[in-house]
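This document starts with one chain, in the form predicted alone, laid out as structure tokens.
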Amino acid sequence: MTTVNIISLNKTYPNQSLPVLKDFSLSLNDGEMVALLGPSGMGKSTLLKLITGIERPDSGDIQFDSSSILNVDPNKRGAVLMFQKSYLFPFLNVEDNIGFGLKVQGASSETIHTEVKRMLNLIGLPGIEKRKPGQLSGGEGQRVALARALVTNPKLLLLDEPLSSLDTTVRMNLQEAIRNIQRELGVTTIFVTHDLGEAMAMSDRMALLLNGEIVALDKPENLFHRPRSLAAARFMGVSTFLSGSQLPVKKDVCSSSEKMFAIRPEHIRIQKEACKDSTPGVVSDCVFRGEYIEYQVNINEMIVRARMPMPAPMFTHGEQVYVKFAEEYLFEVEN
């Protein structure tokens, strides 16, 4: 469908001493899904502005099919932004609300309803053309949205948080339909949440925005186990960083005490008996989490969090205990 390359984007808001987003640069491939994450307020939603031709960037580039949409009325440039909410027309049923696009384009009625049955069919609503938005559940309401916002056949989806006010069963079913209908459709998209499950479930690559930067750009399994940066593995979940003086390992890189190191939570071993990549320490608190124990052991005023998986040992404030590191688990991580 679309191969989307944004270049060297520049934003800064009238007022604002700082840029929102900074020297930005991603590429997405033909048909891919890219979640892009961050916390609040580090310009990702800004980025989708730029895209659509809400805001215009103060330097930069963004190309579909190499050519540049810059000057391309937001209109016709085939971006199609989802948000948080439905925003479906309150005094339109669904038929009309998916097919309102295709009206404006023009679209004969015949169309529009052959489209709309389509699209009802893709999302799991068939037979509810005639319904209004105030007789939809949230989830379905979110399921029309997308499907006002694919039946045009866009060249870009963009998705804002669109499952962040669903509560949790329902986000997890859209989640799957979502990327169910994405791969089907082909369409390139990009995805933006500031929930980490949220996007390795749903992305190809996910791009980590701090501070109107990306800071690291991987598949979700590569990003989640070994983040290359302090910054991203301390977003992923990592706590325990270690110098490589303070490794109880005989790694080869251990001699350097420069050389950072991490391991995840789910990787650290809490246990009674000394043994290989271990040592000792203090339990300042263990609680029961029901999949699993998570661990906050004290080694030489350092806290190192764990998480172990049921059956897992409980242990009390104060108990002398082992914490292992294995080798294959710690990996080097840059400031």
Given for the second form:
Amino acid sequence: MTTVNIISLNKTYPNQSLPVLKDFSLSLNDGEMVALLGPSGMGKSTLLKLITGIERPDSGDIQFDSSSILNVDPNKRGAVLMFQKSYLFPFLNVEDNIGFGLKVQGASSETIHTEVKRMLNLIGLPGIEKRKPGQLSGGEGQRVALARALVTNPKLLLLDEPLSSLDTTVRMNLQEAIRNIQRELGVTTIFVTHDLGEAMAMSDRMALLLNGEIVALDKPENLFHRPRSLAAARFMGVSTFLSGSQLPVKKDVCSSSEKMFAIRPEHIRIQKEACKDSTPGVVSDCVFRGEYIEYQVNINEMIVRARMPMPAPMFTHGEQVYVKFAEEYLFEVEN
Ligand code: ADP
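Could I have the structure of this protein in the form predicted together with adenosine-5'-diphosphate, to go alongside the form predicted alone above?
To see the whole picture, the full complex is given below, headed by that same chain.
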């Protein structure tokens, strides 16, 4: 059970002019899973390397339960990493792979046997002790890798895009499995991903990392529905931004022409007939996605993107339509 405090970390790699992490701070409560979300190249893996001790920060501190770990030997820090690939030892069977960390710690073969069995039950794969990694599917391999990471009872679990190489069904099953196991063991976890859906499904809080800085940190539902900044809103899939003067409705709270408002695509409706507070426009694109349809509508050279669940009215390119913004879902964002 561990609280983690990452305090004002700065890191610039040798021969690089720009820092990868700038004054980076993040705190995790005991047993919390925080998703670190961001496009690639933003410094997510670098953070994990600093925590595990593969790299050292230029300044700042990393504390587990209020004690700095920067001068603790990397393999004594109690932070374990699970990667996109399972990296199991191919010549060892599942039991020896999972028990490896305990063996290194000097545990008895009886303890190792009991703990491996416990972990195999936990990951939903009892009885596969004698199989070799080559006899496991991608999803099973990742489950075993998770068991290997957790068997030593780590202080902090670091997941670096652990599901990105798996197909959708296996991925969804594993999202659920990892989340349940993480909750059951109560292990504090940082989950690195560039996948918004995955971050939302798995985390207690999401931290959005852009250019080495956290630009938003909140519960998934808050960040998804009300991101505070323009950059965070864009990453959350919001693409319609309106100045106060462009608002089709008067937002009584704060309608000022300098303010910027945003609305999610699913809160914009496209219809054939005009109605109160609707705005005329012309359909400029239309993409059928099965469960929903995406429209782009040109309103006086401003492109608005709407996402309507099926069944939805079908419009064609160039058709004159009316756009209705669900007023209660318009929110203010900072530039
Ligand atoms: P992410 O995990 O978000 O994709 P990384 O932390 O891997 O981002 O990388 C952030 C930036 O730091 C990238 O521009 C990458 O090229 C650079 N970088 C990563 N590792 C090194 C290194 N060992 N030496 C120099 N530059 C590096």
